[in-house]
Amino acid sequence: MSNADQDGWARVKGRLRAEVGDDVYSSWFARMDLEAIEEGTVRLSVPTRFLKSWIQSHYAERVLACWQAEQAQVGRIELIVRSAVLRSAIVKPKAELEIGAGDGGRFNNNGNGRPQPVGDATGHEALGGSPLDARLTFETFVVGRSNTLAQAAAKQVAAGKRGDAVMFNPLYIHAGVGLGKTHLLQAVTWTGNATGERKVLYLTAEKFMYGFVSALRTQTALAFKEALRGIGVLVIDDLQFLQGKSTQAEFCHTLNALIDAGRQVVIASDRPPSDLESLDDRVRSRLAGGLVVEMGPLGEELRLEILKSRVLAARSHHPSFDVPLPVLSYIAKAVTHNGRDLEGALNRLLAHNKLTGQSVTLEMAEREVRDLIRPQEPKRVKIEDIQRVVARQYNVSRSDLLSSRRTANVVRPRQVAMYLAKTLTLRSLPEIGRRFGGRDHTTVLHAVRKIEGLVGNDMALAEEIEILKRQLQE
C-alpha cells in the first residue's frame, strides 16, 4: 500500500471524525483499518462482525462519500472482518511489510509469540470461541505504571488451577481503545489452555450474541447454555457491544451460574460497569462486585518501551530494519493517543525503509507520522466523565450522585461534581441539574457557590479539586 493511499486514508478519517463527532467516531470507526485500494474499490477492515453490520447499516454511504471527496474514482467500499484475515495470518505467520495487527491492544509483541493456529489442540474453535492471535501472550506484553495491576491480576487468574479458590470474580478490565485489553484477555486464554488445568473460552460480545441467536434459531439454546456453563474460565471481550434484552438476560444467567459454581469469568470493556447504561442493573451490580481494574493512558516511558519491542519484532522478518533511539524517542513523545497509532507509525517507517531503501531518520519520521500527532488542544470534558471521576475519588457510585440521598458522604461529592460541571463544561445550570437526577437549577447554583466558598478557605479541598481537574483534562 502506497504512502499516498495511507495519507488519503488519514484525510478520510479526519473528514469522518469531523462529520460524526468524536464520540461516534471512537465508538464505531476507531478500529477500522485500510487494507487495500484496487480498481476503484476501497477495502476496509474491522475486528468484529457486529461492527461490520452496524457500519454497513448506518454509515456505509457516509464513509463512501468521505472517500469520494478525497478520491473521485472510488466507487465502492468493501468492509471485511479482520479476524478472518488474522486467522490465516496465524496459520501461516509469514509477515511482509506489516508488523502488527490493527486491533486494540495488539502492540505489545516482541516477536516471541507462539505460532499456534486457531483450532489447535485446545479445541478452542470447536467450542465456538473467537479467533486468537498467537502473538498476544504475557511474554509479549509490555508492562508499565498504567497497566501493572491489570497485568498482575490477569496473570493470577491465568495461573489458577482446577479446584483453587477463585480470588477475583469476575475480573473486569476497562480501558480506552488500543491500550491492551484484548492482549491481556487473549494472554489469559493462551496461558490457561496451555496448562490444561481449566478449559478457557475466549468470546467477543459479538460472538456471544451470534452464538446465542443461532442457538435459538436452531432450537439448541439449552445445549448452548450448558456448553457455556461447563467452561472453566469464560473470557468476554468488548462487553460494551452486548445488545438485545434476551441476549443480555442470557449473559446475566450465564454470569451468575459460572460465578456461583466457582468458575472464573474475565471481562473487558471500554468503560467501567457503572457506565454500561444499556445493561441491566443486576448485571452491572454483579460485574462491579468483582475486581474492577482500569488500564490508564500509555505514559511516554511505556510508549518508548513498546516501540523498542515492536522494532525487535520487525527484525525477525527484516533483520536490517533499524530505528535510531532519537527517532523512537521522538515518536514516543509525539504520538500519544494509543498503541495502534504507535504501531502505525512504525509500519510507515518500515514500509518507507523497505520500499525506498532509505535509512530511517528523524526527518523521515517527522514527515511520515505528522497526521498521527494529535493537536494539543484542551480536552472536551463531558458530564459523564466528571461523575465517573468524582465517584471514584470519593468512593461512591455514580448512581449515588444522581440519587436523592442527603448523607454527608454523598452530598459533598455531588456538590463537587456539579461545581466541576459548571466550570469545565459549557452546559447551563438547568442542563446540569437535569444530568444530576433532574434537579432544579437553583440546587446546582447553591452547590457551585458552596464549593467556591469552601475552596478559598479549605486548602485540602482546593487541592482535591485541582487533582480532579487534571485527571479530567489529561
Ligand code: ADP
Contents of the next structure:
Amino acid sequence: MSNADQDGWARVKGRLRAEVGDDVYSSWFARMDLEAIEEGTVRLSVPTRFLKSWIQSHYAERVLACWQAEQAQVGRIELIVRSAVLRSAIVKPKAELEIGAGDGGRFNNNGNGRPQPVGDATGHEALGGSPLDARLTFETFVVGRSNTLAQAAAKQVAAGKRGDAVMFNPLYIHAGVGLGKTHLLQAVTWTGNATGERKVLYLTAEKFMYGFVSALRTQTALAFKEALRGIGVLVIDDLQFLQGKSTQAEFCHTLNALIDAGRQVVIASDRPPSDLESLDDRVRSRLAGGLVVEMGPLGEELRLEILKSRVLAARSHHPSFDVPLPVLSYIAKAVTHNGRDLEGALNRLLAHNKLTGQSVTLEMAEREVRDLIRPQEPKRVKIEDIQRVVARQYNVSRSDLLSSRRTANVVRPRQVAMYLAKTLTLRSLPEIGRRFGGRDHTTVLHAVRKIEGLVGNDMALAEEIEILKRQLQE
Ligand code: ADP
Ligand code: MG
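Since the one above is the form predicted alone, can you give the form predicted in complex with ligand ADP too?
Entire complex below, previous chain first.
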C-alpha cells in the first residue's frame, strides 16, 4: 500500500471522527485498519466480529461516504475481521460487506427485509427525515391493554391541527425492544403528513446527531436549526442513543425552542426520562414534563390479535396462505413478547408454505418456530460454552483464555469470559478460577468487578456483552 493511501486513510478517519464525535469514534472506529485499496474497493479490518457487525449495521453508509469525500472513485467498502495470524498474508478475504455500487449506495441495516420507503416517504426523506416503513400505520397497529394509552395519545397528536393548543408536550413513549415504539411513531408521521396540517419530521436520534454534526461541519448549523423550526411535529426515535455533549446541548435547545413555540415533540426511548443518565437534569425534567407513557409487554391476547391481522395482510399478496386458529393460538402462547419474533414466526410459516406447497399445520408450526419459543426456564450455560463463544468472537483461542498470557488482546476477553461465567452460571469464584487455568478466586473477582465497572461507560463493550449473552442463552 502506498503512503498516499495511508494519508488518505488518515483523512478519512479524521472525517469520521468529526462526524460521529470522539465518544462514538473511539468506541467503534479506533481499531479499524486499512488493509488494501484495489479498483475502487477499500478493504478495512476490525479485530472482532462485534465491531464488524455493529459498524456494518450502523455506520456502513457513513464510512463509504467519508471515503468518497476523499476519493470519489471508491465505490465499495469491504469489512473483514482480521485474524492475528493472517494479519499480513495476501489472502483475499471473501467480500463480507459490500456497500455501494449494487444497491445504489443504500445499506439496508434493519435486517428484517422491510420494504424501502415508498410514496410520501421520499418527500419526507428529502426533508432530511429517516426512512419510513409504509406498513407502520395506525391501521396496522393493534391496540391492547399494554398500549391503549400510548396509542390514544399518539393518535391525538397525529390529529392535531396547525395552531391547535398542544396538549401534552413532549409526548414521551417508552418500552422495551419490539413492543411497537417505532410503529407508533411512524404512524404519527404518516398520518400527520397525509393530512398536510402540520409538517411531521421523523428522525432517529442517530439521524438527529448526524444531521447536526454534519451541518456544523459545513457551517450550516443555523440553516439546520431553522429547518427544524419549520417543522410542526418533531418525532425522535430511540432517544437513548443520543450521545455526545454538543449534540445533547443542541437537542436541549431544539427541544426548548420547539416546545416554547408551541410545536409538538414526540419521543420514544427504551427507558423513562429519569433513566437517561447521560442527559442533564434540565433536559430530563423537560422530557418528563409532558406526557410520559410506558408500553408494557405484548400480552397473549394482543399477540394473537397482531398475528391475525398479519395473516390478513399477508393474504392480500398470498391469497392461498391460511393459518388455522389453533396454530395462531399456539404461536401467541409460545412466542416471546417481542413483536419482531411474532413477525418472524409468521414469515417462516409463509415461506414454508410457499416453498413446499404444504398447508400450515400445528406440527409444522412447532417445528418452524422452535427457536423463537420462550424458554420455560433459563437455559443452563456451561463454562466451556462461554469460553468457546468468547474466544470465537474475540478472535483468540480457547487455550489463550486459559493461559497465563497477559497481552491486552487476551486479557480483556478472559475478563469478559470470567464475568459471564459468574453472571450466567451458578459456579463459585474458586470454581471459575479453577476452570480458567487454575487461577485464584481473587483474580476472578477482580475481572468481574472490572467488567462491571467498564460496561457503564463503554458502550462498545456493553453491546459486546449483550451479544455474547444472547448467543449463550439462545
Ligand atoms: P420497537 O421500536 O419498540 O423496538 P417496533 O415498533 O419496531 O418496536 O415493533 C416491532 C414489530 O412488532 C414491528 O413489526 C411492529 O409492527 C410489530 N408490533 C409491535 N406492536 C404492535 C402492535 N400493537 N400492533 C401491530 N404490530 C405491532
Ligand atoms: Mg424501534
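Numbering follows the first chain given and starts at 1. Throughout, rigid core stands for the largest set of C-alpha atoms superposing within 1.5 Å between the two forms. These numbers come from a predicted model, not from an experiment.
- Once you line up the core between the two forms, the Cα of E294 stays within less than 2 Å of where it was.
- Put the two forms on the same core and the Cα of Q73 is off by 2 Å or more between the two forms.
- Shown in the overlay between the two forms, fitted on the rigid core, is a CA shift at V390 of 2 Å or greater.
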